[in-house]
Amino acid sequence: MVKKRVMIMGPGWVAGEHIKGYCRDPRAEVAAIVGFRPEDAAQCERYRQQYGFAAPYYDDLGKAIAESGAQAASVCTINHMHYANALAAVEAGLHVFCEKPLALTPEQVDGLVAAARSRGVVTHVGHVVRWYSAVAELKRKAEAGLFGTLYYGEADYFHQYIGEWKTKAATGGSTWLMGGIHALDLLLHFMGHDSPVAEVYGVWQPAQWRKDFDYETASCAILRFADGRLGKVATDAESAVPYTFRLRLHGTKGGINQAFYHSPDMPPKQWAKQEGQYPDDWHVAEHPFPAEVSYFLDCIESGRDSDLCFARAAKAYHLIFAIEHSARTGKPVRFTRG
């Protein structure tokens, strides 16, 4: 077997749980290691140790793609330099696995978007949550009909921001940006990732408690679908509570709350306990990042797009910037992109 090389940009927390993934699928190795902060050499050396792979490090991008063969690259960079990143390893033709969020612009991620498709290659945007075991299986008995037709949805992600270029806009982008697009891409996928979206209705409110953040930190927004239903998502970037991923799914016969779900053959007031990881840690080492590593290789193995291509990705960015908008005017807004 020839294994995929695979260029990791960007070696701090997130990009370790990469290298994880990477390390524990045969098809796969680590090619090359590129950091971008005096710190990241000596983190490449403990994931090296830690992992027990040889590649290079380069503190520079350009030299790494021109030098290292790899055909596949993990952005897991701050925030801000995802487009640039991501860009540069399509342009050279890479396979591209680039951390959430995509990028920072509605022109940013058009332009992911139109290079990808230029040059063909496969593409994933990390929304991790997709791949907890609890919640793959509730998507699975939601698609099956074991709930009816979906037809009212809540995802809530409040988490509390530590660090400086997580609360500053030009680096982090916004609390949706930041983690909030994990709440709105998990109502996508249980409502229909392809059912369009008709309206937006998005609040927001400045940071109540911290002095550090130059961005509305809590945030709400009513999803109004084409076909009549209604989805909430909000957020959260202070949160003085524990971490806290909310799923709620109302159906025709049924429903899901978190890790739980009511079915038909239940009785009218009982819950069932969906076995199996839910997102309910903020700590990236318990999210399951090979089993989105190893799915991201599937796609380039078989030559197929990921279902979380920046194209198809695209989607919640572009209801994300539509949000802003809204809360930032106080109206309500068209979404035209479906």
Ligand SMILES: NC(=O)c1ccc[n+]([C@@H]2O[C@H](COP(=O)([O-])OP(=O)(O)OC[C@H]3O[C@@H](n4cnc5c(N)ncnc54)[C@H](O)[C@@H]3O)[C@@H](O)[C@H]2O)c1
Second form
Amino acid sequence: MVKKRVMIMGPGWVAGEHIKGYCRDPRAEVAAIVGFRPEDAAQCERYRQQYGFAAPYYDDLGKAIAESGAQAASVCTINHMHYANALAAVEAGLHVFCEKPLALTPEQVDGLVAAARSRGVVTHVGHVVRWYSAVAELKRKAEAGLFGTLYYGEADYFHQYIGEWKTKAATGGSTWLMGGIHALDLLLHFMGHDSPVAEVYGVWQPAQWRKDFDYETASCAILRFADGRLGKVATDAESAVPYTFRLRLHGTKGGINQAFYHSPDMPPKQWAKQEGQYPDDWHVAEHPFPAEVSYFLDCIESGRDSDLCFARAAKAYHLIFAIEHSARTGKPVRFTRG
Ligand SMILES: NC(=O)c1ccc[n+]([C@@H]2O[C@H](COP(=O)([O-])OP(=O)(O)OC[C@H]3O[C@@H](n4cnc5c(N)ncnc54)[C@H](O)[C@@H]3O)[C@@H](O)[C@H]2O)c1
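Now that you have shown the form predicted on its own, what about the form predicted together with the ligand?
Everything in the complex follows now, all chains and molecules, and the chain you saw is the first one.
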């Protein structure tokens, strides 16, 4: 089997999990690592030792694209670098797995969608929560109709970000682009990614105790779907309690509460525990990146779009921009992008 040659951009914290995924999957090999700061070369060497590959290190993205023979790329740089890095890879004809957030502005998101469409490459945005085994099984149960029609949903992402780039709008984006995206994406996943959203209303507040954030850290948003169903999402970037990912879904026959579900065949007051892994740890080593990397490779192999290709994932980002506009203006925003 000819292995797909993959370039890793930004050999930092999350990159190690992408590398682990490519090294475990027999269909891929790491072909190049591209770094953007002096310490990246040493980190590249640590990953070479840890995972047993010999790919060259580049500190020049253009040179890496021209020389490495890579056919695909994982963009693992920090948030404000995603647009330029993903665009360079797409324009060179590489298939691209871009970590979240896809980009920081509506124009950047639309630019990446257009570039991917015109080059015809496979793209994927790293909304890893969908790949937790308990979440995937709950989704299968929902699709099989076990809970009836899901008519109300809540998802919340509560975490505390440590690190300079994560606390500044110029590099991290916003509380929604940093982590709230995970909650919003999961809400869309369960309520129906293609169900049109008609209106959003967002509120937010500045940091209450951490002095280093220059963006609003806690935010809540209400979504009204075009068919009248409701969703609520919230996030907090300075949460002084352990990492929490909340999921609550009410259906006409039952529903979901975190890793528990209730279905018609159960006694009225009972919840059943969903076996498998549920998102309850912030550390990337506990996230199902290898499964997500294998899904990206499945898409390349079969030539089909990812469910989270740039064009489909774009919906969540445009919802975020609408929520943030609502929070800034204090008014609900009609959502016209579907
Ligand atoms: N899907 C998830 O659950 C998840 C989890 C963690 C991180 N992420 C995303 O992965 C991306 C990387 O996060 P990370 O924690 O691995 O980042 P990191 O701080 O380890 O940095 C990653 C790379 O970005 C580049 N970089 C960082 N700071 C730079 C600077 N000041 N100047 C130039 N280049 C710089 C470097 O190449 C570095 O190796 C982020 O976009 C983050 O949102 C996603």
